[in-house]
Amino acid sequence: MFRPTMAHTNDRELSSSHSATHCGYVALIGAPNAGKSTLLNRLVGETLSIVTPKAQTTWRRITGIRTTDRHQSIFLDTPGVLTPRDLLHRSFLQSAREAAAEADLLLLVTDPTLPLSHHERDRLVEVAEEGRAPRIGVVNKVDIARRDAVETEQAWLESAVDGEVHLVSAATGDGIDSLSQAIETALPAGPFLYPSDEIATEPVRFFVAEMVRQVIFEEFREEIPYSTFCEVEEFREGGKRTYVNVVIYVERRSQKGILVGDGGRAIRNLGTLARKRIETFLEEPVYLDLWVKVLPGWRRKSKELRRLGFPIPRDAEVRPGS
């Protein structure tokens, strides 16, 4: 299994040849739900996001790198484009502006299986718009989508985007070899930015953190996902197991007492289950040490968002202990 590290470098001569070597940012961005995070596991060829059944899973950006003999495709994977409701999702708003300002290119990725209005529409151009990239249009689930819905979608696309749409199923494969050529061809002249054998950028922490808010999201229900956030606090390898220790922030102490359960089992049985999935993605047995917090309120403080590494837009209020 890779292991991730911060590798981003500007050392320009990570190519030996400037111009015969394409590399670049190239943004997903859609709705919750539209398969952004399958579309950049299936790409980059390794599990990077979170996918689970449930709508709005990536919470904060992600990027996987595909690299081949002279293309280097740089993925941000953001969170979906919504309605905000509190701070935390005009954050998720802010991350999927700046990396539609950031990109080379821009995916735009849509769902024939959960159609969109016209205000949801207009908001997802309105973000690519951030930059001035150009974009691909992305119909993705088409492999159980009407085809009455595919078309239509096909339809919308070719007038958002101005140029290719392609037809995928990021859960099958089917399509993307296409896109990955596309992705390829529009990618701009120049050095890679990225060491050739690197897949992603975030480190080993992040991705622990992930696991757990992914058991999170399989085994509860109704807001107890929505109200939960994970941070590695402390990741120490030597000895026999690697010891990670991983801090639960909830909103509410009746939140905790769901998560933890009576006698404790619902947080024995998350650990058991998050566990077995961080030793197959270490490679290495694991002393997993899970704690709950309540830290109140904290999807609508930007103090607690920042120090959590979320974005903060700049025109959020900030208020005295917020």
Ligand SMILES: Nc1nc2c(ncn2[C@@H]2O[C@H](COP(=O)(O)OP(=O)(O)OP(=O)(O)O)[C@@H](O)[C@H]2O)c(=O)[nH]1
Second form
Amino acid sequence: MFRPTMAHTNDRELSSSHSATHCGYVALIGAPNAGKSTLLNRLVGETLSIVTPKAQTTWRRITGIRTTDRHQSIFLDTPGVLTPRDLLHRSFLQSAREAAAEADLLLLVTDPTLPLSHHERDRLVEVAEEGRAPRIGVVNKVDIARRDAVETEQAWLESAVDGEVHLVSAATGDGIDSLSQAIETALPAGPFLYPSDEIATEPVRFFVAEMVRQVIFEEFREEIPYSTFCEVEEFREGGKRTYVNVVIYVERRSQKGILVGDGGRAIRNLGTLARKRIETFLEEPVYLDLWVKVLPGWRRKSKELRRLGFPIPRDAEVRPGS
Ligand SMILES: Nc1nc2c(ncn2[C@@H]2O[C@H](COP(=O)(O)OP(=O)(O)OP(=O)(O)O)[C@@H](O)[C@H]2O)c(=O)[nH]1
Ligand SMILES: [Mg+2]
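Here we have the form predicted alone; I need the corresponding form predicted in complex with this ligand.
Below: every chain and molecule of the assembly, starting with the one above.
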């Protein structure tokens, strides 16, 4: 992971942007596990969005910016489009919808090793249709997919996007240069919206919490990764070590027991793995303090989700007891 700069948008730099520049929002839309986050990281050239082998890793929109001489692509990674089963899932869909609606260009990303059902494809197109942006199809994972599966996916995407389809491997980088060029060509004319050296918009705290969540995805099984959310409660630099307090929310007491483990063994292991990652990211020694708190049924409660920063669809307003 890279360390984001704390710099804010610099008006002088922006106003000096050449009139022949192109700039726009590029939303990455696809089913869970299609490789959207891997692709965003590849396109930007830095690890900004966490990637795990498990589906439903990305939970909210993440921005990554790539600026070349005259082009600025502002990529929006989004949660995978799925059939929602609870309010958090509906928030995932809301994030994808909002990104699609705001985007100047959509990348519809698919995984030929996991073909979608008709219903899932329809849902994807429905989200893509939130906006009127032109679309580019991306068949990902060509390094491991069978050729006939790639061709089937390509044929479907050609009709779904009514435009170009690129075959890529976000993992190896195959096809990425040509995709980047196609994206630049499709960007609308306009001034840069971010300074040219800025690649992320989320604060340091966000990346730190995501690193802890990534380790939970890697180390725990079944429902634990999906019942857990991480938030940085305190971040204090200046001492011998940077002090970071991360609260891990779970839905039930039994899940807290699993995260803590026998004699605290599981949480110590989690803490060590996460601390090393955070230290590499911050490039300084860290004291990582992990707290597990039970927030009963938080995935289903609009009040809790809102407080944790998740967008909630308008038709799911706070109801008594929610
Ligand atoms: N072989 C191969 N694996 C890939 C490629 N792109 C992504 N993966 C793997 O696919 C898995 C899912 O990748 P992610 O980037 O997390 O997928 P995502 O679409 O962001 O998933 P969600 O956040 O759950 O929606 C990870 O194990 C990646 O390493 C690729 O081009 N080739
Ligand atoms: Mg993702």
